[in-house]
Structure formats: structure tokens, C-alpha cells
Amino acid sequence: MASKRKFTRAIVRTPCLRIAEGLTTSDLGKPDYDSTLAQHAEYIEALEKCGLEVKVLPADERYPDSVFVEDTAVLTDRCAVITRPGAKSRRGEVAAVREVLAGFYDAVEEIAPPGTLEGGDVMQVGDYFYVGLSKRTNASGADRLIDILRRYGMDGTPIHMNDMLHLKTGVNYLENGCLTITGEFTENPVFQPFNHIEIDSKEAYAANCLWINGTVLVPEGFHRTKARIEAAGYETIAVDVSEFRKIDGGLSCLSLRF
């Protein structure tokens, strides 16, 4: 499982003025408009420490949860697929992804109605696709993904999921065969094969880490979540997005990597 991904772009996309009106589940209050813009810079920054050439796409006042642009496509080396939110309010922004990832590929497919698909519900380990049966993800959704990967040489299976938002919320892949997790996956036969980075229930809101190139992005003040990822031998640049936690956003949904 050793790692062969190589990241060279990443697209992200302003937070708008209406950040504060987006999709929660949390009781950490509202979002400052202020805040998120500096945050969302220094995740900027980051991702060019890394190594990447990022895209910035304009705010969209239309839609407050915009930011968050990783749920509305796959990317993979061959292929981009463009998702279809299960977050009715959220379908819209998918237009205007698919406009710039024609410019960067030249297959470009699509999740079509029944399915539900966001890109936090995807997690990849090479040439196959781990795919949460969320709340915003729907079984037509996977299903759909899964073929299109398919006929491109890749593969997936679904993961039914109890508890998360996202799958991406509590298991993420760091390459050469390690996962942060935490949570209902922790004892999930489909991750147990690979190397555990155990997330301990009170940061579990750290387990949405994020592997670039071999440096992983971990939120910033999750000071033991941080040392278990530096001890299993990775390079860590904290970041600070704890105004987009407010919105159930973490470090992976922020940026589309390709």
C-alpha cells in the first residue's frame, strides 16, 4: 500500500458573505465572516507548502455552503466525476465545478438522479474507493460511482455508515497504508487490514486529517491527535479552520487535490 499519489492543483473556492446561514449540526455558534477569510487563507497557504498550484474560484453568495467544494466532484488520475449533494440546497454549486474541471480534464462524467453522491462520502487508496452510505449519500449514488470508476480500470465498494456526516468525518487515508479513524469505524472489517492512527473520542473531530504529497494537514489545537500522526513517521502543518467547524466543514472538504 505504499503511497504513488502525487498532488500538483488544488481548487478552493472563497467563503461568501453568507457563510454563516450554511448546514449544521454543531452548537459552537456561527461562523465570523472575518475569521473564515483568514483561515481560509492560511489553508492556502498550506496547500502551496505542499507543493500545489491552487485554483481560487470566487465566492458564491447563492450558495453559503460553497466552501466546502471537495462534495461536489471526485477527481481521480483518469477521469472527474461531478456529484449530485444529497443537501437539496446544495445542487446548484456542482454548475459551476463542472465548468472549470472541463478545463483541466477531458472525461467528465456525472451522478444522475436517484443518486445521491457528495465527495466527503469518498475516501481513495489507490485505484479503489471506499464510499460512505450517508445522509447525504445514497446507495444509487455509490452504486453509480462505482461503475464509472469501473470502466475507467478503478474500483469501490459501499460502506454503511450509522453515525457521521461524512465517511471522510471519522476515517481518512495518509498513504503507505495508514488511516486516521475513530468512531463506528474503528471496528469496521473493510479497515482492518491497513495500519490504525486511533483518534481518541475527544479529538475526533480530528480525524478529518489530510495527506498532501507527505505532509498531512491536521486541524490546529489537536495537540495528541498531531503527536500520533508525527510518531507514525509523517511530516504535520497545523491549520487553523475551527470557524468552519462551526459548519461541520474540516481540512479535506475545503479544497478539491488532483
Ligand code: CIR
Second form
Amino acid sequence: MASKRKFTRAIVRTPCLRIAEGLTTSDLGKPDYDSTLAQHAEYIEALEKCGLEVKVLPADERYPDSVFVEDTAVLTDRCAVITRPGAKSRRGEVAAVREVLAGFYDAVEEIAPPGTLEGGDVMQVGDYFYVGLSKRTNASGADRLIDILRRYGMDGTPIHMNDMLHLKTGVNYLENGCLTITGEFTENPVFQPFNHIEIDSKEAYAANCLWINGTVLVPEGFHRTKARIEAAGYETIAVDVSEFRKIDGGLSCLSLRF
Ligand code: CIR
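For comparison with the form predicted alone, please write out the form predicted together with citrulline (CIR).
Shown next: the complete complex, the earlier chain at its head.
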């Protein structure tokens, strides 16, 4: 596909033994630890197939949700922004990510209190960032992020939302003017200028797809969505993340790309 965007690296974090204690709203049961490890390895392999060098952070037993590194930072080509997760049990996850990002970025910014922000609420479209006001990201966190982005020549806007966990639970940018989109976001005027690959409620989980260097990772088992994305001209890789789904995690949550 035509987008010139290019990622070269990703950061992921090994699932910890306490992953079954992760926050969840689903009724899909508890993740099985060995299966999460196997699926995580498959996920890393998919990132590598897309050309990324993957840095794997060690598991941290203090934080059951720490495998979902996406929520701990917002990465741009000019700066990294360390978040302040709205979920209190996740707040300490940022320390290890801050440390590793300091090795890759000269400019590392922070979301300061009373702001809260989780990376799953941030969707990048070029130099413009859509920031979901979810239960995890408040107006102060969104404003603070947008202030930081402006200092670096970028911009953004807050997006009101009702019932999804994160913005990217329901809308994801596949570059080339194209979004996967579902539920409450489908009719949002802000997203009307884009081409929509509308995901119906039966496959809503698959709206959280992940574009990497022209290939789209799609969760395993969502055949209609996969076919629609392929029909739009993308290569796809199906990745089984069913164990992470049990604690509300999707494909994008499992990595930071830059
Ligand atoms: C949580 O509730 O925080 C985790 N169990 C799931 C986080 C998913 N992250 C994401 O969508 N970016």
C-alpha cells in the first residue's frame, strides 16, 4: 500500500504469571499462562515478519496487565510521551518503559497529574492524534498530550466516547485514509472524511487491527474482517490473541511501535 510511514522497532513485555488477575469486563474466563506465552511468541514473530526489531521487556509480577505496553507511552517520530494510566493498578508499569525509551529517544515527555491517559486511547493519523476521553483518559490528560504534540509541530483533538474501553477498541487507522471502525464511532462526524471498513457487532473485537509497514495484523478467527481488509488491498497476518482477549486486550495493546 502507498503509505510512506515506516516502523523499525517494537517494544513488548513478557506476560507475567499473575496475568489472570488482569482487569477485565469480559466473561470469557481466565487466561491460561502457558497459552499466553505461546500467543505472545506468535505475536512477536508477526512483528518480526513486518520488519520490526523487537525489544522484549522482562515480565513484572507486580503488574498483572503489564503485557499491554501500548498503554504506557505514546510514541512519535519526534518525542516519546510517558503516560499516566487511569487504572491505578497499572500506574507503576510506566517506569520500566520510561527507562527503555530513554535509550531510544532524546525527548521524553510525561503526562502529569491530574491528567490520566492510556496509549490505547490515542490514534495517530500522520501528525494528527485522536485522543479518546474514556474511563481511563481524562480531559486533563488529553489536553496535556495535545499541548506536548503542538510543541513538536503536531496536533490532536479529544474524542468523546461512551462505552468502549479505549478509543482503539473501536477505531484504528490503516494508513492510506482508511479506518477499521465499529459501534459508537461509526457515525462520529470526526471520522467521516476517512474510508471506513465498518466492522459489524459480531466481529467488533477485530476492529482493533494493527497496520505495520503495509501489512495488517488481524486477530485470528475473524474471517469476515480479514477478507474485507484484504479486499481493500492489504496483506494480512492472522494472530491468535484469544488469551489476551479474556482480559480485554487486543492486538495493538501488546506492543509499542516506532
Ligand atoms: C486493562 O483493562 O487495562 C487491560 N486488562 C487491557 C488493556 C488493553 N489495552 C489496550 O486496549 N490498549
